[in-house]
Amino acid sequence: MIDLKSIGLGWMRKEAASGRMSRREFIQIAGAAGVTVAAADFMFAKAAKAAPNKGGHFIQALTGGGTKDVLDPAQTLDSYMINVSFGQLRNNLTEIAPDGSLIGELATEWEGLDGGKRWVFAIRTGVTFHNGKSLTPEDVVASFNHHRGPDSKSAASGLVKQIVDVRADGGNVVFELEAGNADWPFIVSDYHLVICPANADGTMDWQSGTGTGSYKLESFEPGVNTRVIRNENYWKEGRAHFDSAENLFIPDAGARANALITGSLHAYSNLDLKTVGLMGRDPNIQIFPITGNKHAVLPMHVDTAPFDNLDVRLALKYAINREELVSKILRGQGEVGNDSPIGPANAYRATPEELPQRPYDPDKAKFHLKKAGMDSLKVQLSLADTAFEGAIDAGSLYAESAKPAGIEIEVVREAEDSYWDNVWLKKPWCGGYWGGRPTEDWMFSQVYQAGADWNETKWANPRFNELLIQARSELDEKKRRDMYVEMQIICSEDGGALIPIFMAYTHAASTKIALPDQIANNWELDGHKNVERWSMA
């Protein structure tokens, strides 16, 4: 009699669930092991029922795109290219699982040595790129070096700056860091740090869109549409269920909603919260908010007047009614922010006792204006709804709440399709949002570290940057927490980032789409892996 344990009953169930084993084959193997036909039939039905359906053409609308989008992961700016490049075309060394844990992707295991200054990653074998080339450690080295060097314009330069050396060593890749970093395995899951094939000269081939991901690039029209087809040789079991997918850039929330209602779309995120209740009554639509670290931000360039004056920054922070934004813009789908980017899903978030909530206080705002030598203030705030959902309305509410403090805010409505190219990082005061990061070091290094390419406020606080380096290698949990709490306080009291609200990721999908039991909250759209993880119902 065949021993099912030696075959692996779990393996049989996986084969049935993936569609690679027919009912007849399952019953025959189970029968040879002494399982009755009825029992085997029940086992197969249960496994097959859990299996996502294969096939179909998935269409989604994404925000955060533009005509200047490119396939270079170093230049990925917002959700459109994150979803396409990171979620469909390519893979990382590690991956944030739906439950928030860290798992291997193109690395099977890793080890930290010398107090976290050296990290060794074992590279998965048997993986091929879309062009048929086998993945090697040299591809990983080329992909990381693409973001390094004094002339790098990569948005990940703040993350990779700590790399002293990266090299292939047999089947491994070794990272030598300038100091210990306990979070390094998390950081290599960043959406910029995807792995592309190496060219003969050791550079990275990003131009072709080739990767090891679940889908292969079919066409790419920046700011309009990207089409992909399933990678039939994808190495992950139980993923990549759609035959093909289409990614439309639709910045207008109303247009996205209408497309879903009429059946032109299967899913989209960033709902218009004013109409979400009405959409939820449609029996053909499923609405699902996901709470994470996503937050809106109004970054001020601290090297540009009047924002170079700390008291002006504090006046603006006291002049905004955060509770009103949660109520009227988020419709309760979020919470007030406190000018620190560390959110509810982070391990070391400061408590209200450690960092008291900054209230709406026009008199306090007037006090700081007076300290700055001003009786009144007139400033421009550049916004578009692509900055974050409801941004224009939020700006209007802010302008009204600031008037009692003697502050006149002119909301400048910018073009949606060029916002991230022409406004963000360029205008001295604008809007934006961050999905947050799984670790404090990751968020601080990429956006708040002095000199980081995405330091959107041009902020450089010596004490903050000193703590940033120290906290990375501190293994004592209490000391590490104390450092990160102090950094949050410094951000709130000195920084140029006005963070008024944390908001839920909001999604709508057709009931034709089968959603997994657990949806990731590290980014919108199932951690931007929805095209890989979802299927037709």
Given for the second form:
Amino acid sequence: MIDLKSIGLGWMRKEAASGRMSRREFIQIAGAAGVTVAAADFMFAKAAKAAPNKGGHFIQALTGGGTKDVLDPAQTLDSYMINVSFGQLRNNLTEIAPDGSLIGELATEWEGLDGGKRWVFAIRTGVTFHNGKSLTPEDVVASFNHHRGPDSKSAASGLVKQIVDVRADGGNVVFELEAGNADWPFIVSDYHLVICPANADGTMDWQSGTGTGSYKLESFEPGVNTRVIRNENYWKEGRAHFDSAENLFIPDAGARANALITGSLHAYSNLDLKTVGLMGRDPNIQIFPITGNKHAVLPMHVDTAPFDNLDVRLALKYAINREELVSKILRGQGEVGNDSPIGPANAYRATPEELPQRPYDPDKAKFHLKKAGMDSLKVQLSLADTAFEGAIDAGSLYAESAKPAGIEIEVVREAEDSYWDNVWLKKPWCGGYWGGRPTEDWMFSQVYQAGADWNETKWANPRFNELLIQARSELDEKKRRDMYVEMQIICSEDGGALIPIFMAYTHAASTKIALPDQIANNWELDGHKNVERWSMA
Amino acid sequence: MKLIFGVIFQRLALSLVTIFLVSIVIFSSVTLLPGDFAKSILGQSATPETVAAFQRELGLDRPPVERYLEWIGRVAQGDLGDSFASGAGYQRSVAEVIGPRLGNTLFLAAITAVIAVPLALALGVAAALYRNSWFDRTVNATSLSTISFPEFFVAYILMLIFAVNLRLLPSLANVGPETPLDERLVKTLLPAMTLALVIIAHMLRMTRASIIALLASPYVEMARLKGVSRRRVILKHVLPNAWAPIVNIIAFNLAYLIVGVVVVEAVFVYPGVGQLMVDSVQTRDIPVVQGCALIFAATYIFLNLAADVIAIATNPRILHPR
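Now show me the form predicted in complex with its partner chain; what you just gave was the form predicted on its own.
Every chain and every other molecule in the complex is listed next, the one we just looked at coming first.
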């Protein structure tokens, strides 16, 4: 079958889908391009079917929530409230489109001045909140100020620390930053930085759940269920197809699977990897892994022996069988990592030519060990399954694969519930994961910059840190890309982070749900915008 | 009658003392829990400043004794305090958090009791009357097997049969405040059946044992000899004397239905108090954990009290111990 896209007629599909082009016109134009009538007819049917159906009540199960959930975006921390607050109720200034590009959401356009120190966002006009109030630049200012201030408890306080001043200026909002940041338009797409209506005193009203988003809040029972109904005044075209949606909090993977199989649910994410194969056999269920920036990491403290020796780090990096981890731990739902946190959802990821994939090579590991002046090495790796799913098993596999290189890895089982307090950042070698960040600068400055709070490897490479600062205010795309590629190479060659695998976001959906052609990879569930992007089949 | 009220009053007073002691145990064990609410709510985003801001706002930087006295003082006035999830301009009291969940739990317990108690009593009496028959053995073997399996296993088997294969009942018991009664009943049926299977054996065997013991007693023999019908023997002569142990077992099982069904709640995603408490322990939402624990303790104590009172009312001999 010929694909319309391959013969340059991709636009026709859109026309057919929107109903602007009839079957007859479609066949005529396709025929002129050398497509047979039968084939064109089939293509039309396929394309026209792609027009999303309106209506239906969508029920999904989310994880990462609990009775402590609140509608306050400053306390949005995990997937349940991200999906509800950021994906359904509210909008940001900008949005990351399914193809990874940055598009305007409540801002129509933006411009960086003074080397990225000042940013001017033009605010979309004619947008109303669910309560009927019109969106104004003052609402945007209040929404950003909500996260600022010395007593801020906001999880985004680190992100907004760089704002020196934010003010409304006519129909615009102007940000003054303490230093140039070329990524600022990306950063305002963060799920904490959603826009809520301002109160008269300049604070922000998050308590009511009112936003400009595709769905209006109907009921909110933390840790149980959130119901929403479509915002009939939603300003985005071609979005918000369901009439209403329901978000259940189901922490138990088995219960989620049963509910989908028995038809009580339409979709969920975070599959139990052990049963992915079995779920895939059900004809009424579609399984689709999406690999984004989420990755597992085994951070070594580069200021602690033996990890202070670069050759030891390299030996350990060559001694892990990454392919085996993807097939056995992830059951194929992911990709191998290359000791750099920059993933498929980043714009400037180094190509395999620029940064060749590091293989499993016990001989090379041995070579580096020898170079470090050692015949054998014995190290402890602290893990718990909270570090990432299957971490303990991954540690055991790693220990086996490292043996031929003369490296003995002792996997230390740590307590699960205090793992992030007592092990992560404290033990010289442990495990962890990152959901990944949409921009290179964001990821690198939060976790890899010298002195960063979360610098889990205590790594401080001068060249890397110099490039990080330079790239941040570099507005020239080409130069920026070169810098980020160099930084990824330095990170992979010199850094203390062993990044073995990128875990896919795993999803299962009923075949009653129509999925778009392109699904975003910046977060799970279509970048957490699935409720406004998906529809009934 | 006056005597009974005296006993009830005395028991009530003792119960209050017990609850007070339990509250000390609850508070100290919750205080000893490792971990911290601010850190758990902020996760990886916890920086020393944000954690300190949280601690200050929640008053966690004050000494435990002071916090206990304040808490127990408010509880005595019927105020369980506010959940840590509340903040500036947003209040969520513990009563508000627990209320709907407790309602769900009581509903599930009631449905289960309505199914299980009459069934267990009827089967127990029948098994006692026809003891060592095939009927008796079948009932015994079946109930013993269902109580021997772990709850989640029974739950999954029922789910496989009724939800996956027959598609008769939903596997999700996600009831809410706005769920209409008929839908609520349908959704609650699978968890209720699971729990019924788990508790029937206990009550059934106790009923059977106490009735068998009484059937062998001289006054039952006398009644039979003077020609009283079998039905009358059971209802008038045997059961009144058998109530005390049976009621105790029923109370014990009812208490279990309220405080111990967290596994079944998790399997069916039923929003009950058990799940809430586990959830709150994980997030270290201390006021909610304390509130739940206190309610659980009170449930146990008062159900046992009720069982004692019923036992006394049906068998006045207990009032005058020799």
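Numbering follows the first chain given and starts at 1. Keep in mind the model is a prediction, meaning the values are calculated, not measured. Here the rigid core means the biggest group of C-alpha atoms that line up within 1.5 Å when the two forms are laid on top of each other.
Item to check | Rigid-body membership between the two forms: Gly334 with Ile96 | outcome: Looking at the motion between the two forms, one finds that Gly334 and Ile96 are grouped in opposite rigid parts.
Item to check | Rotational displacement of the smaller rigid part between the two forms, which moves against the larger, in degrees | outcome: Expressed in whole degrees, the smaller part rotates by 32 degrees between the two forms.
Checklist entry - What is the magnitude, in angstrom, of the C-alpha shift at Trp434 between the two forms when the rigid core serves as the superposition reference? => result After core superposition, the C-alpha of Trp434 moves 3.5 Å between the two forms.
Next on the checklist: What does the CA of Glu324 shift by between the two forms after fitting on the core? Give it in Å to one decimal.
Outcome noted: Its C-alpha moves by 6.6 Å once the cores are overlaid.
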